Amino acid sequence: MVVDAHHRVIAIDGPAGAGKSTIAKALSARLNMKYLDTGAMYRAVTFEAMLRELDLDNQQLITDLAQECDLHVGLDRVIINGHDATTAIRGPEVTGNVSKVAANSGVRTEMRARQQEWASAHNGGVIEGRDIATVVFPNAVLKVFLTASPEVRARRRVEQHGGNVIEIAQSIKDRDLLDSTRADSPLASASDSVVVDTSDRAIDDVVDEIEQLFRERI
């Protein structure tokens, strides 16, 4: 499928806790562009599967759910099949299972198509995830890979959602391993992505840099 809106896509990838959501939201507001959190899509499918007590290892069953679900991911709300999953998808249960669902090729194929359709409908946008630059929008006008030290990422997660820093750090390492080694669309920096380490930088400083890069390309 050819997506004419590719030239208006800012693809932001990176691991958990790198600042993707905070920076992508601020950037979308700064540029008056729509924002899409693709990770929330996989989390929503995971939530719905768990709600129905489906076997997450049954790839066809979870693929069918992904293909048939009514899913709306907005700036502040995530609704799947009429259920408001906004809070639940950030909880430990979903977080602990989302990598398994995200590794399902059938689910990825469906979510990828929905992400491309979203970009077409909105004439591009600021889109964050783990395979946006490498797989979903390889022709995006700007590709950014955000990273940060594991310690910083763990502290950020605790500040956002609570918990124990040591446990969260281990969880992040486990998630990184699963996401970067899965067979379908692993977490990776595209060869033409701009790598930005957010560890010791203010949000506005990072947003300024990405905004400048984008304006140089359009």
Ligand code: DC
Given for the second form:
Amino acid sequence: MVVDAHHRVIAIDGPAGAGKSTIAKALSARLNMKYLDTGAMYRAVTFEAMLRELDLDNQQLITDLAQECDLHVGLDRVIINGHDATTAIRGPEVTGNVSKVAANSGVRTEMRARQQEWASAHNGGVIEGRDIATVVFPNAVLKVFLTASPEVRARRRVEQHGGNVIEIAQSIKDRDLLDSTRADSPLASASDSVVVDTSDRAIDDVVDEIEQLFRERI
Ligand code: DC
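Form predicted in complex with the named molecule structure, per the form predicted on its own context:
Let's see the whole complex now, leading with the same chain.
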């Protein structure tokens, strides 16, 4: 029945600031489906590695941590090995290092397996990330690749988390480059993804469109 559960996945991919979290959460509430933020999983592993002062370049060490960690990513809280990492995973330290951890193939293999188990356990869901449609759930019933102009993305991040627009724009650009050029499952839209530009659109309008697409397919 794993295949069926995976078929009931709505995959939401795209770069930072494209509106993935806001749109995926709203969609999951409307459709009464569970929601999973896979970026928070990579961020939580990064947080725990930094807390333990592990060498992030030591691929085996970080892979071991990823395999052994007790990780709970819920709608409101992210807990790793009993530490509440909800706030810290959005901070500049974790944000500055997460691409390195996300490029680690051992970490990705482990996170992917956990994401697939999660979907099986919840009979699908709305799942956001970078490789959800391309690699983790190639059978997803609906694949959406969200984009937005770099200016809009930087502005949204500043509205959410504060900071300086020019600095945030640079950090988004750096992270996009790392995420889309890494060897293992880089950020990319799947050939069967619906590409939606959210730059000049209201959230509700985008959610309406995706909901409509989903209803046409089930
Ligand atoms: O969506 P986010 O900004 O919270 O993601 C954090 C980092 O994790 C980002 O640099 C890309 C990476 N990531 C990934 O490689 N694969 C995913 N499925 C989700 C996130």
